[in-house]
Amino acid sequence: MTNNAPLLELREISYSYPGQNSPLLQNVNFKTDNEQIGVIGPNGSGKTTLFQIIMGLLQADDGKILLHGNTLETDKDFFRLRCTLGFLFQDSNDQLFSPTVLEDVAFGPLNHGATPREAREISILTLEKLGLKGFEERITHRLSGGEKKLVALATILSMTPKMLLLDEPSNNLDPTTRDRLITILREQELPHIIISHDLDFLASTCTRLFTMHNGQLLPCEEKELHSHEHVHPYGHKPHQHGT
């Protein structure tokens, strides 16, 4: 580990999809440490694309991830990565494969070495911390789709990671898991990046705010991010504000 260097640090990442003419992301640089973070930008800008990079779903075609300074090269580096940021997937689907709630949340804490019964008592310990006590035997798939983001949360919060990246979180969630995912988020305290066209959540989860535009990740203005309210003919109903 390299004295006072970053949680979380890229440099020159740049990627393109094959066959195409421009990259997406180009020359990529950012780093951030104790920071909850909200990333904004249109769709097919390259968002997503640049989380999956993060975590090593996808190989950048120049450019370097480093983890408290250290570079990461073998799938060994991105393994201790996937140990200390969890990733929230943007459809849950993608995220819950196992056929019962607890068996989901339980399925990172056993993979990084803990117990039958341990990965129990985290998975029950998590589920409650969540508001989801009781959830234990639940059928993944028969879940709402808030439930299920709640769940999908839920399994990675359970192996402690040190920062969270969100892609989409509070997408098509009722307003009422929507603001339960604010307070979880807010209670947590975790660093985390959030990747959101909704401004009014970022608001209220993020202090910094970033936009991809033209394969850059580029901080936006000094202003003070804030939250508003509001009445039209849709205020009742989960819906979005542009950017």
Contents of the next structure:
Amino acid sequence: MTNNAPLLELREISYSYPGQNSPLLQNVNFKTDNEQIGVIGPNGSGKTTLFQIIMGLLQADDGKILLHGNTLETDKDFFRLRCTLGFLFQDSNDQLFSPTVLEDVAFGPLNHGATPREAREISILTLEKLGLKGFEERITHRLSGGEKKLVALATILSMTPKMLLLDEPSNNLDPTTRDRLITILREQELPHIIISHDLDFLASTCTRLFTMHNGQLLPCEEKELHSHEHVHPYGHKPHQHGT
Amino acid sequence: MLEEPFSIGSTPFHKRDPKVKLLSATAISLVLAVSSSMLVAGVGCIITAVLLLLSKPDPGLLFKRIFHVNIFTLFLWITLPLTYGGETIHFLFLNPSLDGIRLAMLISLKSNGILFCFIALIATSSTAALGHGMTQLGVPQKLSFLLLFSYRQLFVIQQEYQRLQRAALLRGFTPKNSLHTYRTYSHLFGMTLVKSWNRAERVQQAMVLRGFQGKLIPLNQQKSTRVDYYFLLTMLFLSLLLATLSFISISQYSP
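Having seen the form predicted alone, I'd like the form predicted together with its partner chain now, please.
The complete assembly is shown below, putting the previous chain first.
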């Protein structure tokens, strides 16, 4: 193992869904260490699939995934990877499955060998950090969409990951919750990869931008990420911009 | 939305360790279920009714549950006396069979007794607590997973179905006795199955990502206290008492 190996590296990853002729991902090469990365690309271009391959939920047809320079092959390797990378699903409903918030946030730490008492402490602390104090005994399926997203983030942060993969985190969030999420991501100072169509969101949370194009992950160096303000009618009302 | 209204409360029944309650309920309902003596069924029904009262359930909800179960026994009361045969009595213009009435009575007492016992002992714990209790009692992990996950999945399936039903409703679907209606319903059911399956798969992925390796570790590990042991002993004693009653009644009636 080399010490200066990047945290995560993809080598020549290819993937095609069964029954489809053209591959969805074609020889994707990618390396990241301590960066905050945004990924844009049209629907169906393979962004989520790439995340699922990284996490070992799907198996690539070809290519290698390396964590700290070590190739991942067995289930055990991926178990290690899953302790290191936290993946926030597009739909929080899929991520929350325990009856209460506290049980859900404690699920990860318990699986990683924490005692119930430790898991409880970690979970309460994580919830507190995200401004979710008092949510411990709330029923997960009765939370609002924004609350679900933040709790889902808490379930991942309680496992103290070294890097986050976020799949369209700002989708369907109201402006207040969206801003809260931006603040949280900035305060965490964790490296992350964010899939999003929300360029303003990426501008506030990422330093580098990639685009998914023809099954390739391409850096868009020429585009300088920036946020801007502008004026238009009804601009003070909540609204969306074309992305 | 599916609820667990009886599991909320602070009576001694709610505080007992789920393991102890599972064992007690198994013992009592087993005796009630296999017994064919009216005495056992009657006394059992009274004992479990007392247990039920002590667990202080919401009366409205309780009567609703009891009513649902007794729709089935009502059918027995209608059919058994008229079809069982044997010795009959004259009642209005009917000649119901005495043995039929006796059997309907026995089944009613037994089923209500078991129902009371389950509401008092099992329904006072949350499903999650019962699942973990089962695991700790040494019930195969697969069985307790089946309980826990079918409980969790019920919500999901219900939500998916409601969503689809609403979508159909909003597009002007009114159920009629027509092929269109049946086809629509079969699509709704089919879609519900497919969507629930997909969702279940994603939930499983979420669990694997968070380090799930086939073992659920409960956050609240309840330790049995001395009170729990006394409770268990009392319940087992009651079951034994009921079982003994069946010998008394058999020796009385047998020739």
